[in-house]
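Below you'll find only one chain, the form predicted on its own, shown as structure tokens.
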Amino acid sequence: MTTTAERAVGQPIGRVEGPDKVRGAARYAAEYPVGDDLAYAWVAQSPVARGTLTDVTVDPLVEADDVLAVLWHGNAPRLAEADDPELAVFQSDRISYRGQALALVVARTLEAARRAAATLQLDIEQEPHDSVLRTDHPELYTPEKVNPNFPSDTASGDVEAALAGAPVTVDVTYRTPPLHNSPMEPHATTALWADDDLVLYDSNQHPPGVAASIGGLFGLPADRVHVITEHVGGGFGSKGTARPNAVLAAMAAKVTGRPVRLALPRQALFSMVGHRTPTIQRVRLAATADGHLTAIDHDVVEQSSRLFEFAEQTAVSTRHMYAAANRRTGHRLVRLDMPTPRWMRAPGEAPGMVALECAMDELAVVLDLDPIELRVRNEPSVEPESGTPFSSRHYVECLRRGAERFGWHDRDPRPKQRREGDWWIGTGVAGATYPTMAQPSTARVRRLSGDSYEVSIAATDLGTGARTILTQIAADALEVPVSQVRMRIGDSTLPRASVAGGSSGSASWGWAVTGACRSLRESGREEATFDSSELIKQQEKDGKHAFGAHFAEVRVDAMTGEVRVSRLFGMYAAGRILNPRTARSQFLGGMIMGMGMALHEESVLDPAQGTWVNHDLAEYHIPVHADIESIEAEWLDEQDDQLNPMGSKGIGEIGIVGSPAAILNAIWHATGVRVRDLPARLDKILPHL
């Protein structure tokens, strides 16, 4: 038995399944021996954005030997009624964006279905198509929620009167591109069928999702379809729910009565499993003389596809951040011939959080006040819109601690100041928020031979350590030590567990694993399960975020506009940190992708083919090891027991929450220049210097 002092939970233990994957042997979706009449799939995408697809053929020609069948809405099975239509592949003749599968090659060999999809012959009947968000596009509309289920528009008190009676006002517009999520481990699945039932190893991030998703598809209850997702090399939103490729291989093995695998290449990845919406986010922000908000108001204009509506919730987060008596927020949204818009991690806050802070920095100029002294003067003492109390809020210690750690306080608050050779340098602030939320999940315990427990969940591990964490946690709850436990994640036959997203699986399956464990040991069982739905149901959803503060340090080269991050620093206060090693990573992954966001991310849309011009990573640009030079985090050591049993609030996504803001606040310190459209290139600096 262990004792307080030997605790597992906030002790920095290396990820238990790391041996196995230095050595090879953890496997992902496209690893797993199936049999030696293993068959392979190729997609063939649409080459236009809009149209219908009138026939399809092959060229007897090409691999006819290899070449197994080749699936269209032309001889595809039939699938029952969806409830994401993308996942309807080849039910129907319309095509909806370009990059749509329209067919699929099978065939022995990888190669001969690469061949043969490229030989295919699609007979289109292409029509005029839109593709371009604008704000006066006669389309727009607000949807009744954004994701996962806010209310689109909230407003309080006379934000019109308050705007026009300030003595200081900003009113500014920023843009943010499309981005696409791009995990080092592309979506993949492979399928076969044993008898009736369907057996999926697929890269997911919820696997008991999935098995409901497509089961559903094929007429299959849930507990027929077994999804199988041991490791995963990332999927920051992009593998929440089931996506096309699943379907095509459990359609292809059906038809061919063979295992199929199918691993979508990097470049279909940018059309097939979802981005981040483009936005365009008009702020405006009134305040008295000495800086106290005395209106915020946060416009969003954003897309989505014919197919399905998604908004993303851009403005939510700032109806948390300030106080301030006169309040608006809205989403308008245009829904075109391109691809659905999907979760990237944090959806919503990381976009909606680089208008907000940027404005505010904006504003703190105009007052000549130091950045940090306006957002300290503008803490609410409870939530801005509903009144709730915070659980806990240590927003304004993330500031003075971080500002202290960074060396903010010797900063000249005037831009262009600071110069070394040919860079200028200038250091810049923002804030950071993500909701802490628990999803309802169930986990099993048993006792084994020789003092050891399996615990088992269908959580799923992206990389991240839940694994690991999970493990700590169940130690604890049964006062044994963790090499005493075993922990069993990654499949859908086990306990249902809740989605991989939202900052939420450590707290979501952390509650289910205490809760299980503790009634093993209480009651002196062999075996305990226990469901957390209840206990989540009473809980109150507002007042509960972690908060935090970045620091930004850049380099400016006056003769390119080349931008360097010399230093990036975050503070957060995200409760009680359940394994500092995995954090620090966390914290670490979601800042970098921040970095990524403010300098290098963009998808190029071309209007006239309707696609993005760069869907490769030779292309769209994302930060190297040469752009990291001191990247560091901390944390207050923050007790909140107010949210889940292990008192922890998710750090997944915060780390992207501010971070851009920060390098383009520290941009303008350097130069003087205001880049309102991301990223900011050096060609939107340097005519500016």
Contents of the next structure:
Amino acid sequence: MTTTAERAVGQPIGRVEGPDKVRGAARYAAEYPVGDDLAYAWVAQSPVARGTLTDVTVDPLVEADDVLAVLWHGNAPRLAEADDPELAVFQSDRISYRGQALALVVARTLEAARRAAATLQLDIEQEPHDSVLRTDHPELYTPEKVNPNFPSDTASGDVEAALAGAPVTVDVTYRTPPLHNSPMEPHATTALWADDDLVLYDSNQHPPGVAASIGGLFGLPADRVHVITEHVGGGFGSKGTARPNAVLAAMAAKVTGRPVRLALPRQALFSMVGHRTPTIQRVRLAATADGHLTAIDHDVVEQSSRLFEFAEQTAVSTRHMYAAANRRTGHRLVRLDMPTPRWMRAPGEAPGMVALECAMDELAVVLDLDPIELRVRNEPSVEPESGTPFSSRHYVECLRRGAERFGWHDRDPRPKQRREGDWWIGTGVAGATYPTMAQPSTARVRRLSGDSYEVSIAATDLGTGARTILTQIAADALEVPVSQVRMRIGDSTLPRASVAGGSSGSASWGWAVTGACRSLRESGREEATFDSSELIKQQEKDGKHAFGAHFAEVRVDAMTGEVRVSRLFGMYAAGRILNPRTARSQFLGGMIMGMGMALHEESVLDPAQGTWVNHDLAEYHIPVHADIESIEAEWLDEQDDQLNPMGSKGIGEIGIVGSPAAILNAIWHATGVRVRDLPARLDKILPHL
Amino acid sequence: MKTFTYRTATDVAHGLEPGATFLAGGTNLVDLMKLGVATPDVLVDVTRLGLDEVADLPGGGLRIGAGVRNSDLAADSRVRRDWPVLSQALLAGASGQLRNMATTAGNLLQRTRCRYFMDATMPCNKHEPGSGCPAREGDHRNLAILGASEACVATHPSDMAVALAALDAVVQISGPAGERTVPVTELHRLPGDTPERDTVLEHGELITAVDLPPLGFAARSAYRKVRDRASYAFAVGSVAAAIQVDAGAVTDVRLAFGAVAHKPWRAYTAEEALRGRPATRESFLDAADAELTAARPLRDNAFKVALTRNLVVSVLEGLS
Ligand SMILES: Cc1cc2nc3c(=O)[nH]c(=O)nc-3n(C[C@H](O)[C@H](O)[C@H](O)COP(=O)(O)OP(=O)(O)OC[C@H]3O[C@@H](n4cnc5c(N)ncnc54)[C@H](O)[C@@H]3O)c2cc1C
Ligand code: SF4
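Structure of the form predicted in complex with its partner chain, given the form predicted on its own:
Okay, now the whole complex, with that chain kicking things off.
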């Protein structure tokens, strides 16, 4: 049977649900028909950043027949204690940020709900607010740990002495703005109670997690909450846990006794569901004259809300990127009257590697050394902080091979040398890394009549191709063609899966699916279930990362400061690539989001109003088609048998790690202008041209 | 959204109902209604008035119907040949889908993209007179450097209007008090103390057409727009220009700036400074500076002065 083994994994199979999506047959959370008595909900959000809500009055003229309920903390059902205070909706009179949900109107029609919400009178005692992140904020503190469970501070050797004694140093501060995930499908829930059980059609990245947290709030065991998440139009981390929309819809359905639908409007996605914290990062590097790092210091200042300590792990990738005897990383946090940050694609790595990889470029310039060569000279043999060997690390190969493919060898290192017409042209490079993780999951496989198999796991497909890859993995483990595998995911009642996050979905779910399918095949039974928990518990966690290198060529208009990215190239070493077609999309998508981070994306704070003032996709810019000229991703054939049965590493996030730095470094090379405050808009470049 | 009544107007006179708000492509008005910024009681759809033709005017020039779609106007072969600046400006705006819906009059009368104006929960003198102008101290990176007031620093966002202002186009208006014409350069107001009024139109006045007068040298004209991404974004600076050069000297010129003021900014001072001068970089720079001495930038939009200056030079050099 060896000829049939492994024939599906590695093939560029198209998405199995692709035809349904193209025909509009794929259903999203707000699209399920659930009965004629469906009611619609609309959220009234706080117009102030801090205060208390003392009363809510409904305009009697508006509260016509169509309005079924108006919920707020004065009348809402009490919920059990929430782990995530953002889910304790209407449980207190405190207002913690502008845009927080203060009331919910439930009505027979969407229009009526919306109109009534707009005319609600919210009596608020407003208090002065504080919304500005700064390095001298008196309330900065060191959190106990940063996400998910790293020490906030690490130190070894004597950084100050190394800096003082080094012939070459760099001391730079980079700022990244608040960013919003902005998935195409907004957060949405259709909720209904069937007897005492709760059914939620909900857009999220983790159906079993949502079932457990919503169940907890309403005093139900997780198995009495049925979360259906068949298709998800993106999440980028912002749907990793239950969001307030799920709680509100469930609450409204309970109070009205009807199914209730709540789809958040785009504007609400800019406050209620999470964002990437802004960061202020100081990086100090010390090196010998021949470019060997003697000290690395990465100090991060970032924010969270009054509600919840969300401490992003911004400097964590600095702990394993480069060798240096003296090292320090640290995170300090301030709690502001702003919404709670959450995960956004490569939380920690994406902003952290902007500062580190731009600082490395700045060091290369001071040393008059090629930036690739500088990185190669500081390649560590083991994880510098933990001392753990890498399960595989092909960073140098990515840099070298990438340089070849991109055409780096004859680059003039001096800035502002290439001009074509009005365009200054330059190139830049930056490293990429992302941790390789797997989380416990369980899968079940059943032999169906005929020669097909049903494989079940409560995973979700955010549009990434997860369903397709799991089908391929199952087919190989069963030693059958993919056409004989029916993959069931997106339902909390299926065997428990981990979250679609941390680029760990394919590894975690694929592990469980492989185990179940192999067990069925080997035992010859009709059904088999496999739980990967024990194997994962025994596994070494340190030393496992994907690596990559990003290359960018930009042109900058000498008259206007406009930046265009002529070429963007990524070379990755990310274990075994399970499906080159969907993998390529993940890499390119990450790189494009990296371009957005470098050049376009920014939630603009108005300190006086205590909020971000751009909150739709006309004003919050992400790259459009015309911004993408040449973009390519390639990968090395990396073998690593210490990871999981597939030998795969996560690929969903690494594309956004380092790609912004490559673009910023290219802007410097083109123009001699260092933009250290993202995004690199023309007004930050033009005055220096 | 507030409940409203909807009617379709079938002839101009019939459309002029007091208190009505005209609906054309709806690409701006409907958005503002959804945001709660526009709250009309009566919507009168003016897209069935037959104002969707581009006709030749007797002495040369074109009469552009108020309802002509932006896509159609941009593609019109006469426009592309004789007034390329207009076609280019249209094509630089919005997206293909939006241009298929957007109309000539609707485009002229689209409202500012000031982020406070577009958020009904924010104070803003334009949507709530007397409530203040948070943009002045807050977010104003893309707001006005010319002609603004204490009360309002908004910009007019249209690309098309900048080209029309440069080309001396004239707006044909039909209203309860009869018909009148207003040059595009005088259609929009400066904000002064009454920023709630964008234009000189009286309530109930309908734009029926925009006349484009003949301008021989407009065959050499261009629109250059700068924005924060390659496409599908409003201008942060733009210049519409047409120039006539004879024996190395500027004999005539038309110049207008976008994204700098509450109206498309016709650069009369710069034009005056250029006429008769050699068509050189120095003259172009001097002319731009002459116009821009009036600029009063705010904390975060001073870059627009240099940007507009560079655009003037770059566009005029390209044309001459
Ligand atoms: C995402 C986005 C991006 C955009 N980008 C750009 C851009 O880059 N550049 C640009 O220039 N524009 C841009 N636009 C704006 C677009 O050009 C305008 O929305 C459009 O031109 C408006 O035309 P309309 O026919 O849809 O007007 P409507 O929305 O129907 O009406 C606009 C206003 O005009 C009034 N009106 C309409 N017709 C008449 C008439 N005959 N007489 C009197 N009053 C009338 C209406 O009452 C209303 O007040 C963008 C819009 C969007 C949504
Ligand atoms: S600039 Fe004008 S439109 Fe913007 S907030 Fe001020 S008053 Fe309102």
